[in-house]
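Starting off, we have a lone chain in the form predicted alone, written out as structure tokens.
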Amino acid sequence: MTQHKDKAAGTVTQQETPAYLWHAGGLVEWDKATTHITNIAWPSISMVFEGIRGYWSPRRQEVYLFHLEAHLKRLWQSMKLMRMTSSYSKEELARAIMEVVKANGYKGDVYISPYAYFREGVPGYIGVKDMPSEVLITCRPAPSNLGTDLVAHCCISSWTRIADNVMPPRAKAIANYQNSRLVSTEATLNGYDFGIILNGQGKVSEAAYACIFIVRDGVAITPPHSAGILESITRATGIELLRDMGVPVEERDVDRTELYIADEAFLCGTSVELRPVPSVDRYVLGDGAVGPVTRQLQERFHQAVRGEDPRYARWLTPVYEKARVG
């Protein structure tokens, strides 16, 4: 058993370690997946990864992997930026992800993490050119917070977002997350659930570990990729769903004070899913309750990821292939 803290909930829960993970081309028992202690430091400086959710459908007795293809595409892009090459194709890793979920017999919501890192402990200070990587895939139970009352009271962080010509945010790299960790720690110490990061131009970038939307006068607004955000798959999904709902969406720079006068706001990402923001810097947004656009979007998203809306079946990959969406 391991401990996990939900930053927003402020609680520590016990988590089961999986029986199996996938490493170096095959399944490995949890207790046998070892590496020497001297090899854990420098490889992580260039490590890239993905976070992929699998949603359980009780009606179909199926786990649906959400946007598997898009996640693997982003993993490849992150590897490219780090000048890694993969020993496995996207198709091989897709099969490996399903294999590890099956091997652990998960019949519930799961969170899958593929990691890619340089083999043989290549020191992080050495320049590389197209070196091969190794891949590790692990997973854990991760009940969805969709449909709950969980919200995120936010603050503006004193830290600045990393920039594309410093440590490119579009690479989902372990090292980049030190930026979010500093923001998250500051927010927690100051009594908030999440911190929101401004970029070097003083515009809103994203929250620690999540992208952000605001709603003003019926229009959903989110910072563009050029604001220093991760190219979020959940953000892209939210944009599509909002437009299908008839809500106009603008991708543009957002000023800090726009957050304070927004009618509603929400965070989005694989981990946080779609989480309402009732306040920023203790400015109450709207009436402080979950806004109507956010609420409807949560409901639509929840239906889609559980396979209850056939319009979005293309987003889902069944693990056990018990039944089709629809």
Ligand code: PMP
Contents of the next structure:
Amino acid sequence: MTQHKDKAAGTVTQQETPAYLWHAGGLVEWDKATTHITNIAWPSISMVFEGIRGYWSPRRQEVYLFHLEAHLKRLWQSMKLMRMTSSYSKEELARAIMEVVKANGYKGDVYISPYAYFREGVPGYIGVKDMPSEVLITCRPAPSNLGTDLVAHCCISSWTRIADNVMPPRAKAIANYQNSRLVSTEATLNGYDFGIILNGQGKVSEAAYACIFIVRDGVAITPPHSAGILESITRATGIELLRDMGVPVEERDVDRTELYIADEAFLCGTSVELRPVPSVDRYVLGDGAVGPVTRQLQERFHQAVRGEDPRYARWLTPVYEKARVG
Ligand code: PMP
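Moving on from the form predicted alone, kindly provide the form predicted together with this ligand as a structure.
Everything in the complex follows now, all chains and molecules, and the chain you saw is the first one.
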């Protein structure tokens, strides 16, 4: 337990913190995982990370890590772009991720974040080559919003998406999230749930922390990897599920006004999962209700992540190793 001062209420609240995290090769008690105050400055500028969901299956009493391999592959790609080498193999980190969920005894939906940073603590702005990283893994309860009526009313942000030759968006780097923060702060202050960012070419890129699909005349359309997006794992999952549903998918540039006239739209990402977009800049999409393609996709996704569809068993890694799907 950690005590937090709730400024608005002026009271001290208790917030559940995990008993353990994983750092530098092993489990560490939450309260003992400390670092020097100066480390809040430059070291995190070159840090890369992942966000991974684990879904609880009440029927099988199991937590399924969703697309663990794909997340580790992307972590390695992000490290490479930072010219960071890994001190662990992918198998070692996969085991570490399972260990931290187990050590905390989580029997519910979880969100796991592995972070990699330069072990030698080099000042972030100095160029380095092939220096080793250290890894921190945190894990927290994160109930899924699938099956709820949560939606995302969106606006087009006045900010522009970072570009590949500015700060490569395909690296999942902490520093890139300055762009996302500006977008989401503006959107929230203006009364929207999410901001959608256009790239330097004026085409739709993605939302602050998620990718986007629209549906027009029965075809699902999503901006390509070259539009300044993070190479999203949920987006790739969505494409596969949509094609399995018989919905054609196009990966192509999307204009701003195509969002306004789309029949349906939804955001996708590990944290947002699949979230319907009823409006963009107050233009109502379709009749404003969750569209049939989005609805069916959400249902299929929900079945898949909880291990209820053996066709997608290959996406799941059981933490407690009780029940493989299929
Ligand atoms: N774009 C950004 C900027 C994100 O932070 C995320 C969430 N990781 C996504 C897209 C969606 O990616 P994924 O489906 O891999 O979570």
